[in-house]
Each structure stands twice: as C-alpha cells, then as structure tokens.
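Here we start with a single chain on its own, the form predicted alone, put down as structure tokens.
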Amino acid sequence: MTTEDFNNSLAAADVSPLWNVMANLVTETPRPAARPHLWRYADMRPLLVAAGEAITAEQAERRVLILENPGIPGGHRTTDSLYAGLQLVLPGEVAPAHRHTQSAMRFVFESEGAWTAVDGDKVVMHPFDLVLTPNWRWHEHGGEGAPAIWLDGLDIPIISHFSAGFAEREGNAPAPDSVPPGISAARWGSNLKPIHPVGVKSDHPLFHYPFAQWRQALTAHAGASDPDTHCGHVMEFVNPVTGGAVMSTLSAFAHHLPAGMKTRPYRQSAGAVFTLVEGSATLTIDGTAYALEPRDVIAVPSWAALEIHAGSEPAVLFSYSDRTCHEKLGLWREQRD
C-alpha cells in the first residue's frame, strides 16, 4: 500500500496518525492563539455611545462589544479562555433579567447610581467596584443618572469548551429589592457567615466588593511590607466560604506597584486581562510595551513574559485569569525569570 493510499484508508476511517501531529498536540510551552492586545479606552467609549443611539437595552439584550482577540479572529474571545466586553446601560434602562451556566464578573468603569440585582439583592455600583454574577444566578442590571459602562468578564470560551452551556430569559426572576438590599453584604462581608444558611445560596454568596473597600486594603497591605520583585502588590479577591478564587472559574486579583517600580518578567500558564485603575503603567509583555492610561484593557495571553512599570505615581491595576481552573486541574505554573 502506498502511502498515499494509507493516508487515504485513514481518512475514510476517520482516524488520524498521531505521529504527524505529535509536537503540535503535546508541545514543550503553552502555544496561546490569542496575542497580547490593548483597547484603549478614549476609543472604545465613543463606540459605545454610539450602541447606544443604534439600539435599546432591550433589543440587544446586554448592549455589549465585545473584546476581539486579532489572534483569534471571529473567536468572540479576549484571550484563548476568556471573554472580556464593555457593557453600557442608559439612564432608566433596565437590562432584562436573564440567568446561565457562564460566570460573570463586573469591573465597573462609570456609575452614577447604576444597579445589579443578583436574585432580588440589589447593589449601587460605583467606579471600580467588582461585582458579580454567579453561575446560574438571575441578574439584571439598571441606569441612572449617567451613562453606565463596565468591563464584563465570562468565562464563556471555558464553557464552550465543555459543551455545558444553558440559560434561561424567562422564568421565576426575582424582582429587585424582593430581599432586603445588601443582605448579601451584611451575611457574608464582615468576616461573619451565617451557620445555617436556610433558604440561602451560599457558594457564591458575596457578590459585590465595593472599590472604597479593597483600595483600603491594597493600600494598608503595600504599606506594610515590600513589594514582590516579579508581581508588585498582588491581593486575590476572595470567595468567604471557600477563602479561594471569587468564582468556580475566574480569579481576580488587586495589584499595586509604588512609583516608579519596574517588574522583573514574570510567567503564568493563565491568561488574563488587566486594565488600569490608577496612576500611569506599561506592561511590557513578550518584549512590546503597552502604555495604559485609566480603563485601558489589554489581553496578556498564557505563559507570555510580562514586566509592568509604573509611571511618577502609584499604578493600580485589577486582573482577571482562569487561574483557579488550573490549579484545581493540576496545570498551575509560574517562572520568575
């Protein structure tokens, strides 16, 4: 049999030879699709006001634009496993309630009294604050005052994966404000926990971090030691149950760099997304330099060297990775070079 014909026997088979495709398939590094990209904010904002004139909240379900990788072009991902969008809600929209398999995360970037409802518990969110929507969680999200604008953060491509995608639009929704607003935040934010939680969803049940507090504690944490020479300041935002990751797939992380620090490269086998809170930075990633103003967003894909300078003024910066999918898969490595 000629080769040509055992290629040929193989593919009306549907089998193929491995050892044609062996070093692509099990390779020495990770091989990320995605590429490091930033989007800048003073571009993306005036694209999202004009989403706003062209259609409704309603229409669009979640007004959103999404991130795209030029990597992974048409791939609606930001990095190989994650997604990452702008959102804007109007004044006096209402984002209709929806709930599904996919986590979400909320970095809000302008909020004058905007809201998220997560089963009936309604928060106010203010610039930077973090809020979430967990897996299989009803939510919906309200303007007020002023224009609102947020980073989402989905673990969609992990889904995907997985073929484990479901949601739901209509249904047993909650209203707002059905269960007394901030009852999350009184049970499970002050280092309290209910210990019979009847009746309460309690694997996720912290959903908002409000910016005024974890600036306070970035700032008492940086204050009292040295920062780590690869990573600056780093605190994780943490689930209070577990004391782990904020989601079963998606970590988030605070960082602080004094002025005028310069990291040393650092690896990580997750991608993440970062994007600037304070001061002025450049991530330097596989040997490029991005310089990022405030809400600027860039895509730092796995295992890519990243080196972070920060400008005449402290840099704060929050992060979000698929961290915590490979720690509890065994995948988790770092190198300090």
Ligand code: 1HN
Second form
Amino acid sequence: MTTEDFNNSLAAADVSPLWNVMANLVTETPRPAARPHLWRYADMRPLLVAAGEAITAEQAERRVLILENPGIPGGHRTTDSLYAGLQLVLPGEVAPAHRHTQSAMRFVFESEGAWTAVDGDKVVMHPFDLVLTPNWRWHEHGGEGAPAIWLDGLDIPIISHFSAGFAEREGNAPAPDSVPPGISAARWGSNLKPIHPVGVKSDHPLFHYPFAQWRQALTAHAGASDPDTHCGHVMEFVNPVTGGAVMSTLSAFAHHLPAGMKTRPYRQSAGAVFTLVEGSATLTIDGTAYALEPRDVIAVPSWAALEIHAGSEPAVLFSYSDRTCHEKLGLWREQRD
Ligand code: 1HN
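Right, the form predicted alone is done; let's see the coordinates for the form predicted in complex with the ligand.
After this comes the whole thing, all chains and molecules, with the earlier chain placed first.
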C-alpha cells in the first residue's frame, strides 16, 4: 500500500494517525488559542449606547456585546474557557427571567438603581458590586434611574465542552419581589446560616457581594500585611457555606497593589479576565504592556506570564477565572519567575 493509499484508507475508516498530531495534543506547557487582548471601556461604551438604540432588552433577551478573543474568531469566548460580555439595561427595561446551567457573574460598571432578582430576591446593584447567578437559578434584570452597564462573566465554553447546556425561559419564574429583598444576604451573608431547610436552592446561597463591603475588607487586609511579590494582595470571593469558589466552575478575586508596586512574572494554568476598579495599572502579559483605565477588560490566557504595575495610586482590580475547575480536576499549577 502506498503512503497515500494508506492515509486515504485511514480517513475513509474514520481514524487518524496519532503520531502526526501527538506533539500538538500532548504539549509540555499549555498552548491556549486565546491571545492577551484589551477591550477599552472608552471604545466599548459608545457601542453599547448604539446597541441600546438598535434593539430593546426584551427583544434581545440580553443586550450584550460579547468580548470575542481575536485568537478564536467566532468562538464567542474571551479566553479558551471563559466568556465575557458587556450588558446594557436602560431605565424601565426588564431583561426577562430565565435560568440555565451556565453559571454567571455580573461585575457592575455603571448603575444608579438597576436591579437583579435571583429566585425572586431583588437586589439593587451599585458600581463594582459582584452579583452571582449560579447554575439553574432564575434571574432577571431591571433598569432604573440611569443606563446600567456591567461585565458578564460566564462559563459558557466549559458547559459547551461538556455539552451540558439546559435552559428555561419565563414559565414558573418567581416574581422579582416574591421573597423579602435581601433575604439571601440576611440568611447567609452575616456569618450565620439557617440550620433548618428554608425551601430554596442553597448550594450557592449568597449572590451579592457589595463593593462597599469588599473594598473595605481588601483595604484593611492590604494595610495589615505585605503583598505577595508575584500577585500583590489577593482576596477570593467565597461561597459562605463551603469557603470555596463562588460558583462550581468560576472563581472570583479582588486584587490590591500599593502605589508603584510592580509584581514579578507569574504564570498559572487558569485563564482569567481582569478589569481595573481604581487607580491605574499596567498589565504586562508575555512581555507586552497594556495600560488599563478603570472598567477596561483584559484577557489573560492560561500560562501567560503576568506582571502588574500599579501607577501613582494604589491599584484595585477584579478578576475571574476557571481556577476552581483546575483545582477540582487536579490541574492547577503556578510558576513564579
Ligand atoms: C445570561 O443569562 C445573561 O442573565 C447575560 O444577564 C449573558 C450570555 C450567554 C448565556 C446567558 C444574563 C449571557 C447569559
């Protein structure tokens, strides 16, 4: 059999030779398709405003611009395994209730009274609040006061990979005021928890992490200890019941760097999405420097070497990543140069 006949016979039998692809399948270190990429808020905001004129939240179901990684054209993803989008809800609009197996987090960029209801518990969102809508929890958003814009972080590529997507729309969704507003924070956000069943899904019970609280905790922590040389001060947002990641597939972090601090190069297997909250910061990713203004969003692919340099003010950043998946699967690694 000639080589050509052999190759053709393999293809006809729906098999392929591993030896041609093995080095690409089993790499010494991660080779993400995603590239480091920065989306500037100054460029994004006018596009969102235009989206607000092009379509209503109701028609769109969710009026979102997906942050498409240029290394994965048409992939609807921001890193290989993470999705990020920017969502606009105008005053008086409602983004209707739905639930799905994808887990989502919102990191609020602008809001003057907009709300999200999770299983009927309605919370008002303020800038830089973190709001979770975990797997299979009903959620809807409402605009109030002024246009609201937030960063949506989802595990869509992870759920697609496992072909585990299920969704329901409207139907039996609880009304946004069907439980006392803030009941979840009262039950699980005060270093207490109910010991008898309360009739709600409570595996990820706390869904609102207000900026006013996390900023104060981060500042106090930063003032009381030395920053990690490679990461600065980092605190993880946690599920109060487990002490683990905020959701089953996604981890979220608050970062603080003292003014002028420059971290050493740091790699981790988890890919991440970062945004700047306060101050100014330059992120150098695999040697390329990106200067961030508040609300700019940047993709940090798996195993990229990351250095963060704070400007003349302390820098506060927020990030989310797939780290908890790596940890649960025994995959998480880091490297400190
Ligand atoms: C979703 O449910 C929201 O609820 C936003 O705001 C973006 C992207 C894909 C799938 C579900 C939301 C989403 C999404």
